[in-house]
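The data below hold one chain only, encoded as structure tokens and taken in the form predicted on its own.
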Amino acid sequence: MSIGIVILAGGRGERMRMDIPKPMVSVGGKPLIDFPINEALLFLNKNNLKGGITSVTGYLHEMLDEYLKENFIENGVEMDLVLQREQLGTAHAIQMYVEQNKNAADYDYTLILCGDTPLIRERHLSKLWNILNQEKLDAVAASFLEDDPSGYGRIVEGDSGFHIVEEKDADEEIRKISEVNSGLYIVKTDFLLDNLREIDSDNKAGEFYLTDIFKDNRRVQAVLFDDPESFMGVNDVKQLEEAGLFLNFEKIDLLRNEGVRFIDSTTCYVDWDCSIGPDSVIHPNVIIRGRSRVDKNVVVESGCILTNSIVEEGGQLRPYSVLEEAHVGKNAMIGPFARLRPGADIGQESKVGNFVEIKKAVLDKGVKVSHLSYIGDAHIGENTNLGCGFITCNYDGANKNFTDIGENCFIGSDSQMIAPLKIEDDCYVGSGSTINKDLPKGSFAVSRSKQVTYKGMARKFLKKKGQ
């Protein structure tokens, strides 16, 4: 069997009050589409279907069409966009993609999913896919009770099948039903066609409802669910907010089943595609973005913000440590108080201190960089130590320069090292020195002004209260 998946995501979303498309809003650290495209191959891979996904797509269209190619369709994913220019309705949007799409007459089956709903997940398209075919229906869609029900069309049971009345068109006694329609739908192609033709838009909206494919006495089913937050739609920032919320609920517990300590996980947040090991504990206040990987045994502290970074195993953020686009090594120590940016490759068992920065730079393993710091553009070799202070220079006003320092060194508190510099292995540059010339391996530098010292001359100096 075949299914046609379609993805409806031609709304404009005036309430989000956004300058993009309302699909490509972020929720959980990516655009509310990829939820339910992720989710659709999902289904089709464990239900073993062969399948096609379309999304209809309207508003500012140009640029969500660019977003779906490169993220989807040139990493491999059968995906179709098909353009609905005027806004007229789900059923005008199904009418597009069946003239658009050479292919949708030929599925066996339809899928339909609102481009807007971050929580549907594979088990709520499997239930109704299983649903469907145990009960030989020609089509099913999902609902949910609502306490209010306000906005949503109301599921109004028959003796047999169903109908959806639109909140527009309903009167006061259907609109106390409580039963509502989530908007996803599972339809045989066949009946979809039949019925797309007889839809008018003789309703208050003027629009072309899908919903009227549902009637009474058809073999059609509303399948009630018991979660009705996994069905929310993204209309506007409450909502975003809203669905924003779950999602981090939902992967945070996702986490601990999987063995990850949170010590309070209501002050945390963890973007949708970021990972976490077993055996990690996450401390209070902590911000994992992006599609960061945290490894096992890791202790990531109060305070920590990480965006798309790598902490190998054993490795340890320590409070207030900052890290973006970064690779922390296995057994390495951050923090406190650390900012790592983008090409920052901290090696194993390497340690960066508090108020140290590091910037699109290689520290091999072993390396010591305990405070008050910044290298950048930089290679460090195994187990040298950076005393307090140090810094490369690696500015010259138009360009950037690189430092290399080899293995074993140790550089003395408050240097600098004026790029582009070479500094071998096994030196020993004295403190207070600004090297600005190569040294060869196992060299000793120091660069100082002399010290004079005029003896009982600090009395002109110093000064005593009351002067």
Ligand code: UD1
Given for the second form:
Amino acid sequence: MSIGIVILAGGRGERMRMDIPKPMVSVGGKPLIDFPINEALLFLNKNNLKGGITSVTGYLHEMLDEYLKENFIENGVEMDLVLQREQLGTAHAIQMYVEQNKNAADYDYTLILCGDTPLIRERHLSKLWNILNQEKLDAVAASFLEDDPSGYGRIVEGDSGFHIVEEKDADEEIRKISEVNSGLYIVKTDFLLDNLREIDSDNKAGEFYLTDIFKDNRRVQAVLFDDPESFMGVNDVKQLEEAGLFLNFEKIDLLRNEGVRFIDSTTCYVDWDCSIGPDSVIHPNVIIRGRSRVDKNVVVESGCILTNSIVEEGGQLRPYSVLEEAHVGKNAMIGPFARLRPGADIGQESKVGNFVEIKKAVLDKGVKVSHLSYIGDAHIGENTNLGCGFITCNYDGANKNFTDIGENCFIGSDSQMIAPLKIEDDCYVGSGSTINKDLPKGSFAVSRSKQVTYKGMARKFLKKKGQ
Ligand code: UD1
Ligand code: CA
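Target state, the form predicted in complex with the ligand; input state, the form predicted on its own:
So here's everything in the complex, that chain up top.
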């Protein structure tokens, strides 16, 4: 059996008031449209179905098409793009799909998803699919009960079959119906094609409603789901926020089931594509974003923000550390108040302490940089100790230059390295040195002006009160 999957993403989404296509608006760390695409792929895989995915784009389609090409099609996802030049309604969008995708009519079934329902999961698609097959129906629509059904199409049951009345066209009685249409359908393709032809735009919105394929006294059924939050559509910024919160809740629940411990998950935000290993502990007020990967047995203390970063097993992020495209090796300790910028690569068992900023620098195993430092464009060899206030002077006003420090070095506090520079293994640099010449292996270097001491002269500068 084969199934064509259509994701409707052509609408203007004008209630969002944004200047990007709605399907590209981010929730849980990625565009809305990623969710139906990923769930559709899981559905095909789980049910062993042959099928293809088509996205119907329209409003600002150049931007959306490019996004889909770069992130799905070029990554091996088989997807067709169909253009709906004018947004004349959901049935018109399907009409465009049928006209432009030459395989559309060949699939036995057609599954239709909206690009703005990010909480629908593979399990919902599979349940709908099973009911369609078991009950030998021509079409099914997923429905749910909504206390405030405004904006949704209402499910009106017939003696058999049902039909859908959109909010705009509903009279007072129908508006009271709390069973609403989710916009998720599976339909026999023949049935879809037959009924699509009959749809007109004779309604208040003047749109071609796909919902008109459902009629009383047909072999169609509205399948009522008992988790209404999964079906919410994102039409305005309030719903976007709500969807984000549900998504976070769902994500945290999944992580808990995998053995991640939260002290107070209501204050934590974890993007959908992040992973956290078992036995890790996440303290309150932590944000983990993008595609971050936190391995097992990691402690993330309060106030930490991770973006697209990796923390390996046993790592410890102490409070208020901020990581962006950074990599932290096994058992390394970061913070409190550390800032790891893109390209910071901290070796296992290394220690990066408070008020340390690291950018584009590799620290090998066991490096210590415990206090108040800046390290940019550098490599620091194994077991080297960088004293308090150490700085790489990597930028000369025109170019970024590299500092390469070998292993087992001791660099005294308040030292600066004026890059480009190479310090070989086993060197010792005295505190307060400004180093601008390479050091051969095993060197001692100190560069500071000679101290002068005048006994008793302090009196001259320390004026006592009343003198
Ligand atoms: C639609 C349903 C409604 C249901 C609700 C669930 C219709 C007529 N109504 O209403 O019964 O309760 O979803 O969330 O289908 N789109 C296009 N081209 C168009 C119009 C829309 O691709 O010409 C896409 C949109 O981008 C969106 C989806 O179709 O992803 C749904 O459109 P939207 O305008 O959000 O429909 P609703 O008014 O929410
Ligand atoms: Ca909608």
